[in-house]
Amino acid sequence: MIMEATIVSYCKIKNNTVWVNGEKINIDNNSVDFSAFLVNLYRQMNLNYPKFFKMDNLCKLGILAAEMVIQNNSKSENFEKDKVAIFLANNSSSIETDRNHIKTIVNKNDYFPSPAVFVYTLPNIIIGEIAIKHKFTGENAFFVSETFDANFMHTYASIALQSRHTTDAVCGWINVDGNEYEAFMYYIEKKNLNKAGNGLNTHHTAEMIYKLYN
């Protein structure tokens, strides 16, 4: 049996616009406000996950992007959840929540640090939220780099997928800095080349990742 790592779905979210597998999705959105856009998108996707409203914007964006690529892959709900890896990156870490946290501790006379804010002051909380929602328990890592590095992400995911402990991977770039935001996420699975399936069925290469990102 010949197995190959294949990109089966991807999405892009930027400037209040959503693309899934190259198709633009119509969003019922009359506001340019980023936070309102995330809530509108959540409701349009008919998600039933109340915890979403407790998250910071970085995690909300990550949850929505992950949901799109997971819903649009060829496995539907037939995951080996302990073999799904998550590899994400950005260039702003958790800066938006860091700023909010600083506001709660900068004034010693009005000191009110919030555990609900503090928990989101590490970017890898995005991975935790995705993993909790979908019960994924595979390998994971979060990277911070100046720009999206498709070569690095391809290499890292490829090494993981060579192991029998990883069959699938959610990968991408999730960045939020105020109203500046961008999400690019894609789903990789090892597929039997002799068996037809749904999804993009696009070879997992650095060149293809760059192409989908741009």
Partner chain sequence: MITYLGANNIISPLGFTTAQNLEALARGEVAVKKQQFHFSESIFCCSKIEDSTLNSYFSAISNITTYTNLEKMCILSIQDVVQQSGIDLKNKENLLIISTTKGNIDVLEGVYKNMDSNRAYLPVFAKTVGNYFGCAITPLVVSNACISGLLAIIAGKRLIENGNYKNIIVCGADIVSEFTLSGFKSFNALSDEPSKPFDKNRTGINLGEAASGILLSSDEISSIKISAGNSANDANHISGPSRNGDGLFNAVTKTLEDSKTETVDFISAHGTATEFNDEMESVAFSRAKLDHLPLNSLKGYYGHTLGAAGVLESVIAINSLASNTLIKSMGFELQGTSHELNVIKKTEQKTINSCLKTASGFGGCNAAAIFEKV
Second form
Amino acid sequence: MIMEATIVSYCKIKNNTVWVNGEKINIDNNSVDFSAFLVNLYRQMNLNYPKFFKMDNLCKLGILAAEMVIQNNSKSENFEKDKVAIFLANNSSSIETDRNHIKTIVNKNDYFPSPAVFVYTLPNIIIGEIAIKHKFTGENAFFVSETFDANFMHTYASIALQSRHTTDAVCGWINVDGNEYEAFMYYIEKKNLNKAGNGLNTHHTAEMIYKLYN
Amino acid sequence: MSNLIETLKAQIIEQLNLAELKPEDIDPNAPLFGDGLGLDSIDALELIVLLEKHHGIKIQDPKDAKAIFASLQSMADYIIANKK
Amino acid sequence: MITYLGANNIISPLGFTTAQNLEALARGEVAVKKQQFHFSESIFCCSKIEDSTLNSYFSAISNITTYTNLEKMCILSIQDVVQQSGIDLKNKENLLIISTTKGNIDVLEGVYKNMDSNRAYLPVFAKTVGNYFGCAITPLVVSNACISGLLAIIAGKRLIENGNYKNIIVCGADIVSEFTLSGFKSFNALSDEPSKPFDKNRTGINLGEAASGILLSSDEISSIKISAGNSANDANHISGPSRNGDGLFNAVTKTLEDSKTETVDFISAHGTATEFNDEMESVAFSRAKLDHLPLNSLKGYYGHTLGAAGVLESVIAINSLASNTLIKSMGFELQGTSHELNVIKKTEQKTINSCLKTASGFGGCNAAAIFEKV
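The form predicted in complex with the partner chain, contrasted with the form predicted on its own above:
Below is the whole assembly, all chains and molecules, this chain first.
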């Protein structure tokens, strides 16, 4: 049996619109600001995960996108969660929360830095949040680049998937800067392509990642 | 006192982003951590900021925090005892 | 394929070359000291490079007003590695990887008068540094909290062995800023005294600033290689280390499996000197049956240099191997973890062939790598 790296699901969230495996999802009320949109989407997904409200918008967006790719795929039921890697990238790191932390220290008469804000001033916290929610304890890496580099992400994930320590990977691009935001996430599994099953099943190649992203 | 309890409920919900919780859901005598509201270590640090920001009280020794934040009632007691 | 570790540099208050830093460590000098900043009445114990020192070094190679402090530190560090090795970053076979947590965060704070605010974006910062060297390939940025530096070295090894690049310079760097000082203070994580990793009376972190660079190559440029490296997540809490050390244990176990090394001779640990981190490391090393190995943390000398730490500490570890020196873990006196560790109390000469380097950070991330003599 030949095991091949296969993209089993993907998700895009942009301009208050959500696509899962290429299909547009109906959102109850999407003519709202970004923060409200995230809460609406959370409620529509019935996640029942109160920690969601403690997160910054980057992590909220990441948790929702990850949920979409994990819920909507045809991957095998039996997998080891310590072999699921998470590799993400963006342009703006945690700049939105960085600005919020600076607001708490800029005025010496109102100087109250908040630990709950500061902890989100690292982009890889989003990897931590996804790892915690899904108990994924495999490889991690967060990269920062000007735009989404599908070639690089494909290379890095492929190297990891060649190792026996990694069977699955959640990868993507997740950026928040002011009111501008974008999430693109996909789930890769080493599987036998002939046993395709339902849903998306496509080879993990850089060209395919670009195609799904655009 | 009951006013202070109500104020604290609102401040905790706001500061700790407990969006799904209503003030009446919080029992003043129930533990804030562990089985109670399920708060964590970041929330504990955030409560220290809350006391300073909204009540002007600085906890000098962080080790005291555990007893002070045992419940809403103990927080209120501490605020009254330490008000300037 | 083998990835060799070659030319390296450290820019810190203890010196602007690796040799200067090693000499300072041998003399028992520490970079952390109590200092006052304009933005706070509090005294912070941290390790900060004097602006005047940085500018006097930098003015020898370029204009000091064109670059931020972090960019100057990175350029000086990479320049030293380039000069020692003759590696040309204009060549497409060579890549620059930069590891940082906060980049030019002082630009966002408004510290500089005439600096374009887009320099606060990590890709712009990296490109600015890369352009100085005429990099053919846009520098890769790793920003993964306190494991950034070690993860960047592991990523470099993977890209070389996958055939993507022939030579990779990894540069880790972060500055001490009001941003990070105020944040860690709100976490009650800062010590007012020089930090004491793994000690019973440890009282928390000192922040530090540094840049450190190292060359990775598929050519046999040295007698030390990186034989394995992996990361793992605790999936437990975004800021609190796992009580049972799961993530670090997994990263270490995977790395030992991959390396095929017979024995590890010492551990260059993370050791931030917070109560929970150091305890977590003792649990993980004990579970991996490595708690008997000589171990040090360099945070007692440099403080926690965040995105630089993994590179800086790897550079020191590699030089320890090359000179057969076990370096004293500064600040340690009394056992202070639930599992006793063999913390190095006195610098000594000993034949050592391999080193386990570890790092752990916010977001539940952990990394481990093995460096060994070829």
